[in-house]
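As a starting point, one isolated chain is supplied in structure tokens, in the form predicted on its own.
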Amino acid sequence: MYLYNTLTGRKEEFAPLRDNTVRAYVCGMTVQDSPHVGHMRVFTVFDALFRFFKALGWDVVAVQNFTDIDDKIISKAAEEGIDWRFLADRYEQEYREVARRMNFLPLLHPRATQHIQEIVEMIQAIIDNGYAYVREGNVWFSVRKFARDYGYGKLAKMSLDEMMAGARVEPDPTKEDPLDFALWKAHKEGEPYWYSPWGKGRPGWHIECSAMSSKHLGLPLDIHGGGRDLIFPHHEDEIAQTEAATGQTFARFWMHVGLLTFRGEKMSKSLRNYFIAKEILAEYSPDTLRHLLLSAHYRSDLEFYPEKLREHAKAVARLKDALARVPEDAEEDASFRDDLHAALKDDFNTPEAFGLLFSALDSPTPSKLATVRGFLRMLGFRLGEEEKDDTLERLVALRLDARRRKDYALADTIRDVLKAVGVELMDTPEGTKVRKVR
């Protein structure tokens, strides 16, 4: 298996370092808003990759965090006049529902706010090792000192001068150098805070991922992944923090997924050019979206437009139609399966694999089609085996969200509609129970 390593700039042979187990960390959602299809591209790529690792006989322990405290979360909660914790929980639950519909593998999803102790301990280690300093309750990472001793910019392939020219520099009079970044932010009136040796405050963004990945996976990680837009400053700073705190290599392989673009620009909330994942899934199947998001090589940018989903819906329908005629007990073509696996072993080349799949439809045999079915299921496609009572599950989830938002009128309406069609909802301390009464 060969994967492109952003750190070295080349494809390298990959295998897990310890116990036949791949230990991987993927930067997850900052839960300030609804997940969009740009997020889904990153998470779908890694979901399919982890599934392939399992097919190769490796175990996978994967972590995908929730950043549930952040400037944007605080700001949006203030705009809506609600508690920041409620806002974060709302969008975490929305992501979890989208992930369920997308058939993502279950992963460990730690929250940043559940790891304040680990964050504080890591920051203290960085201070003790001489790579951070405290000013008026803020703790800043000393970039130039770390650069002299370890080298900084090795992931982004940028010099300090280039970083100064293009960095999103965080201005603050307590910093010794404009490049220094926050490990701990001193408390401001009206903001949430935790206690620390440096006073009340909250963690910076980058340190959260360093602490959570180290705690749950140990060092070094086999793979650290995310979108290409995270290479600098987020992932560069994660490397610096973790190595400054521990003196150990942080991650062996760095994998970055290309951008999902719309009209040539990165799909992002700041540009307001994004498409909400749950709205796409209300119109198209998870298989259709998964097929689209895996249709380009993961390192390439992928242009998205809603009409494109129709093309992929037709492609998925063609696959399902061909596979419906193949008995479940049909034997697979081992040689054809090896060809498909060879494509994925070469830096997870899904478009090459899909090309082979569709060529099999042009000259189908039962064994080749059985192989196509097994391969697609391995990549996370359901192939028509949709979720049981999906509509009911979505209504129950919608009612739960309404109750959390104290929209009791909507919650009662959903309950009454379901009762009218023979489904009774019972709220218990263990959660909502569903009983069909006729």
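Please show me the structure of the same protein in the form predicted together with the RNA, now that we have looked at it in the form predicted on its own.
Shown next is a single chain and nothing more.
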């Protein structure tokens, strides 16, 4: 298995370091808003990757945090006039519901606010080691000091000068150096706080991931991942904090998923060009979204547009139609499966594998199709699991009756209406077949 490692800038052979178990940490949501399809891309990629690891015979222990305290959660809760915990919980629940529908493997989902103790201990260790200082209740990380001893910018591949050149933010007056970042923020009136050796306050961004990953997985992590936009500063700072606290290597492999784009630009809150996952899933199946999100190599940016869901729904429907004709107990074609696995073993090249899948449809044999089915299930597709739909069945019966009476106007109307919601009716010699394309 080869994976591209952001840290080294190369594809490297990957295997878990110990116990045949992959220890992985994926940066999860800051639960300040509804998860959108851009978020889904990262989590879908890692879900499919972890499933592939299992297929290779490795165990997987993976952590995906919820960051449930930060500036935006506080300010948004204040705007809405509700408790910040209520707001964080609302979006955490929304994420969990979306994750359930997306068929994500259950992971460990620790919350930042449940690890204040570990966070405080880690900050104390950093202070004790001389890489942080306290100013008016704030604790700042000494970037230049750490840089001298360990090197800073290893992941982002940036020099301190380059970071300074781009600095656009007014530095906090209590910082010794504009590069320094907050480990602990002093309490402000009206904001939530926890007690610490440095007074009341709350954790900075970054530190919760260092604390929770070390605690739940142990160092070094085999894999640490997230969206590419987290490389700097978030992941660079996680490395700095963890190494400054423990002196140990933080993570062996760093994996970064490319961004979802809309009309060529990054999908983001500020551009307001994002699509809410829950709303997409109300109209299209999780398999369709999964297929779309895995249709480009995970490191590339991927263009998203709503009509694209329709395109992928068609593609998935074709696969399902082909698989419906193969008995469950058909033998798989080992050589074909090896080809599919070879694509994934090369830095998880899912588009390559999908290409092979559709090519197999041109010369279908039961064993090839059985392999297609096994492969898709392995990647987390649910395929044929359709829920029973009474209303749909009645409409189909009503239309059948209309056709018998040669009332084609009514029959066609029913068919058109259903088609508009992604349900295609097909009249065959064996009767009317229902095909869901969504």
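Between two forms, the rigid core is the largest collection of C-alphas that superpose within 1.5 Å. Quick caveat: nothing in here was measured; it's all calculated off a predicted structure. Residue numbers count along the first chain shown, from 1.
- With the core superposed, His36 shows a C-alpha displacement below 2 Å between these two forms.
- In this overlay on the rigid core, Asp70 has a C-alpha that sits less than 2 Å away from its partner position between these two forms.
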